[in-house]
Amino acid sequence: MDEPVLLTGAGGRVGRAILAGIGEAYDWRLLDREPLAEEHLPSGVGADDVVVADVTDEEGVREAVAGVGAVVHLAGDPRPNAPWDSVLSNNIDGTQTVLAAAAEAGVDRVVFASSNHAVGAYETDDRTPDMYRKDDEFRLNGTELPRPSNLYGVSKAAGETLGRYYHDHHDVSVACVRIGNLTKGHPPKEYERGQAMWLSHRDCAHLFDRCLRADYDYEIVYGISDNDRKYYSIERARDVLGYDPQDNSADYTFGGEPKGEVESRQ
């Protein structure tokens, strides 16, 4: 891609782990509320490439999204507890803003940052703990009704609907991510649904780089790595997008360590 990607919320957990793993791809802005560490930026970028501005400032938005071949949307409140003022302002209004500013600069495409959280209430009482572990069958596949388990979640499923819109009548091109549990380097610990929905940095970063890279018009698609036991299909995300995740969690034992070093050990 010869023009840059926009990067909102760059600062945040997602987004470092998208900039350590392909931030050497390609050409950046990033924009975060707050200045960006030194160290968070990828070689090249400079503080020219850096955009210090709320996703709910119009103009601030419009002036990071001219020019950009494509936006890579993180930025939002994250909390799962967070109310509704904020869910409403900084994930709905903010997707709104960024969604209308690229397509008014016509920009190509928009990688949304969606959750697990806008489908959590599938984990009923009847379907858990059963559905976290590897022999069971049920699968979400991303053509299921959102059912958000939270307000954090209402707004994240009313962010895919907002980008289902803005490619229906603008021909944005959008993929939406519903991802799971990131975290570096182990799978979450002695906690089976964390687990079942890990998604490695490394994988992370490659998910967002076949968002970026390949054809699709509007998906949905889940943010885990190939973890055998699992709830959430990835064969949407393998089959469109190219997506070959490299991490499992069945690699570590429960408690996070790698089977390999146990196994040395004994």
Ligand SMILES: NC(=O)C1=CN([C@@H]2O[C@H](COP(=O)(O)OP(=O)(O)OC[C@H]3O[C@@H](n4cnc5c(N)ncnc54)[C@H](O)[C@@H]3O)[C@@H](O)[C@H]2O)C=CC1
Second form
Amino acid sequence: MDEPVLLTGAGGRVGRAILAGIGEAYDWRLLDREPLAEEHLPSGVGADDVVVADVTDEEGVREAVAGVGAVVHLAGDPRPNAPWDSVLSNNIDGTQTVLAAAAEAGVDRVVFASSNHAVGAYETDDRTPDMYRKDDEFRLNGTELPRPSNLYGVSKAAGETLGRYYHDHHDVSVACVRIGNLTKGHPPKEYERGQAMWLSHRDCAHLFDRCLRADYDYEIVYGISDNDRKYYSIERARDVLGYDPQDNSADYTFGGEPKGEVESRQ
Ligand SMILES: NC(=O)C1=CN([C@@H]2O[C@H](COP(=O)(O)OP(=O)(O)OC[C@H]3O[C@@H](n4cnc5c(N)ncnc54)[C@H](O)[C@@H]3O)[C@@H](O)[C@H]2O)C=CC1
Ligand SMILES: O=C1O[C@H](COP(=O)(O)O)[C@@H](O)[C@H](O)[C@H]1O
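Complement to the form predicted alone: the form predicted together with this ligand:
Shown next: the complete complex, the earlier chain at its head.
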């Protein structure tokens, strides 16, 4: 891609994982409401490429999207227990502001950080904990209706629907990635749900890279590694985006140690 890619929420966990993996592959414009630490900037990204703005600030966002070819929209309140006023402003209003500015500027594609919490209520008492385990065959594939776990999940479902609207009415390609649990270095420790939806840092960067390169119209995909324990299908991400994850929480003990290291000590 010749034009810059705008990354919102660049200073956060997901933003840093993306920049660590594919920071050198694109010409970036980075936006966050907090100033970004210089050590997290990829080489080639200077002060002129960094925008300190809130995604609810229409004018600031309009300036940030001017001339970009794509937007990766991560900025928002990531807390599953976030209160309504925060998700309404940061997640719903912020996402609408970003999508509207992108559509107005003629940006080709927007990649939206959705969440497992948009569908968390599929994890019913009668399905859990079996659905978190390797031999259980229950799968969500992205075609199901949202069933949010919480108001944060409602805001993510709203972001997906806003993406649908801006795709249908303004021809923006939109990929919504229902991210599982991004954890660096190892799957979440002693947490079955987290191990079923682990997204490693390298698979995260690769998945967003595919979202920036593949051709699609409107997609909802799950963003998890190729975990044995999965209850989210990654087939759509493989087929449409060419996602080819390298990591699997089954390669680690329940406590998060690489199995190879444990075996070599025995
Ligand atoms: N980390 C994870 O495992 C998951 C993350 N996600 C989603 O991915 C996105 C990024 O999450 P994380 O990096 O984990 O969160 P984070 O809190 O580490 O990073 C979010 C970044 O966005 C910025 N930000 C927040 N509200 C903003 C606003 N109104 N305007 C401008 N900047 C703002 C913050 O300053 C921060 O740098 C979020 O939308 C979150 O809901 C979804 C599922 C799982
Ligand atoms: O959307 C998100 O989901 C992950 C996983 O949820 P959890 O309730 O199992 O921890 C969460 O860690 C992350 O903060 C959130 O943005």
